[in-house]
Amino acid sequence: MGLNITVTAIDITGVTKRYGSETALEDLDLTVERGEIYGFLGPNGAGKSTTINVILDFVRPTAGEVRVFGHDVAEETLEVRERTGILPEGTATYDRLTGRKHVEFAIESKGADDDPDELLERVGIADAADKKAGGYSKGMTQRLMFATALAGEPDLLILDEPSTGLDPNGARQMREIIREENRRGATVFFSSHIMEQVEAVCDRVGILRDGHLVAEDTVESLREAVPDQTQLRVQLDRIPDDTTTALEAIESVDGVSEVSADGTTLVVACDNESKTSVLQTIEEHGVTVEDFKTDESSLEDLFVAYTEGDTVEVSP
């Protein structure tokens, strides 16, 4: 398949969709360069599938434009779906075909001339290519899922929540192949609500919110814009004789926001200029501090910032 390297990949402008009085998505705009790794993360309910949806002109937007490798979606959808492989999200089998013919049927459906077994070896379900797909795992359901998507070389890779229902081996092969197809050209677009399934393998994050791209960047970049927030975990000789009237001295340290005690160990977040002055606290309250360590902002309270919070503003 040849590919016009003028174009983007994906370029949606201005698609607001409505279903009756709910609106899924709000005024997007989003560009996936060719050939890069794009994570489109948000909780469930963010629009995501919507997103898809629209890409692949399963649903019309109410408002705006969606173009792919150049190509209007909702004027050339055979061309679109044609260099397209799609891992969708809860997708049913045909529970008494093989898993075989599953991929033979998607092969077909290309014009390609893959062969069908090393495209179940590749995805690691090689052992139950002549099994009947009603007998499948969920697993074992997406493996192949994603075998089908992998059929005809697409040039555009769409994967919606891919990691569903595979373990941690699973899902860390299935990063392997996204990361081999990219070395081979394809484009990928990788939905998802866990952010540790797309920071291994993404050039670029866009994080959506209530229908809004509310962040776009690369994870260390989107780092940087959140406040630093650090995990400070206190080791005390004894609980404080006045645990209550402690807790709330700590809480009133300026850069704490939270604090939480479990036996004698303190959970206090707070920033990272705020670790004295909450350990000088904590000794004024006549315990000892036997210990303490410091956990690093994690992916999850990166996700929380941009998704729930409203402290962080940043223009996509």
The other form holds:
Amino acid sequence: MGLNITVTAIDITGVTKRYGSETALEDLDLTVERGEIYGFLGPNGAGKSTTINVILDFVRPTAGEVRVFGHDVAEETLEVRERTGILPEGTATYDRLTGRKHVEFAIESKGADDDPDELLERVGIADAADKKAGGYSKGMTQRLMFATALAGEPDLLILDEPSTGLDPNGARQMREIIREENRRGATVFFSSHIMEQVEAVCDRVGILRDGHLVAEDTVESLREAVPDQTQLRVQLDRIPDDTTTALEAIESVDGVSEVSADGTTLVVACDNESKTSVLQTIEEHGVTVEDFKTDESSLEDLFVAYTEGDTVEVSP
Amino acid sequence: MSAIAVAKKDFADAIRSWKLMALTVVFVLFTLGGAFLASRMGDEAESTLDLVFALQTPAGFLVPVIGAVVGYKAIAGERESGSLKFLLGLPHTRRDVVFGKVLGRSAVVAVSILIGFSVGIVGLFAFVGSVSIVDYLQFTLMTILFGVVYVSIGVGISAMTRSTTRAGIGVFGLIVVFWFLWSTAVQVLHYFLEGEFFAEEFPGWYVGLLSIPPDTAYGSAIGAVFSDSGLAMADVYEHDGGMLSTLAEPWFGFVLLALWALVPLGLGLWLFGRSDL
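Please give the corresponding structure for the form predicted together with its partner chain, as opposed to the form predicted alone shown earlier.
Shown next: the complete complex, the earlier chain at its head.
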């Protein structure tokens, strides 16, 4: 066991996957350290599921190699799966079997001794344990699959879009379980196309775009890279008499970078601290602020910048 | 063994299929019908031949359909729905899954056959009077073996493709071929080579080729079990003992059944083992 501690949880080296002339992954290198929660971000179609399918040996790479705890995933599938809990994307249940039967099967397959009802309780579907999984809603199916992934206290959890089909409350519960599992010692690798979900739990984030890893950093460092900017959207009761002067006055407020007007709506980009001065300046011009909204820039914007821009700088 | 866990779960799942229940009911009716017809054969009642007549016809016709219905979606269906990712996400190899499927679904077919034949024996007692229990059990075992062969063919083909439509066409196409296209093709071949459809004495290859399908192999193997029932092609046709006639010998039925069980399965395993889900 001593040796294993130095082994990384997931080690992807030079993985390329082509489907005919389509390239899903191009020379991907990615490392997930033991004990961390790694968020794998990217828009739909970026290659996240392909990456996960390669890690799970559902899909065989055109080139490259994947190791989980030092085991080659294609050669030593069983060794990998005995230690891994998996929530694959687009999986389905056996309609004719009950939820409990699914969990029991997972426990039996892993040679574990968990209590199936306890696992179902944990994901919040204990009351549906005896119902056939065919009658489950999408969210319940997702919870059931999550329960089977938790069977046998896996050392690694691989979750592909785990919050699919869950309401915000369900997604929050799932994040809580992810944290609990991590505290127990499990490494967690999960993918999402929503920054917010990743941001809330992950130690480190990798952003995938068109089969390439375009950014990889800790959530902290990514946060620091986000500029401290607010977009202030102000609703006025009427258009001020001297519009040009008013706009110029607002633009000259310290910390304001951009002002635009559309009828009685003003949009002001400024530093977080300048919000009050901006609102005061507006009212000095004889109009009343009926309502205002602020959009603080977030990691989401960064994510959008990474995944929607024309060209992307690969961060070191 | 991991395949056993898969087989148990698969049995629990597949036995709840309403299609299987419907087919079992049809099978029961066919068996009863066969038993009734056997009772109409008159003086020769109570012989082993009656038994074979009563049961081989419905079994030879319906067991392939039951085996195919139970088998063809085994892998392709789970690939289509995505539940295969659940199965393979657990510590099972692809080989475990395929073998587990064959085991689990063979058990399902065995249950269906046992139900059919249990009712059948009641029918035989009622219509015919008495039945040799030993013969009956042997016949039941042979039919289960025949069912297992078709499950293997079904699961094997199911493992070759991603689509249940293609798997279904493959499996049911094969059944149709074995039901009548095969023998027709052999007869046409005979006509072209020998210039006639019928002969006093057929060449060895003719009876040999006719014996290849699993359905005829099932008959041959039953012939071997009951020694003297005239079920193997070698006994049905006069032939010159030439090339390939060994295929028509009763004992060779077992060899052919084994090949039919293993070859499609092996091919399916090989293709499934190297493809993307």
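For clarity, a rigid core is taken as the largest C-alpha set superposing within 1.5 Å between two forms. It should be emphasised that the depicted structure is a prediction, and the values quoted were computed from it without experimental measurement. Residue numbers count along the first chain shown, from 1.
Core-superposed comparison between the two forms: the CA of Lys275 exceeds or equals a 2 Å shift.
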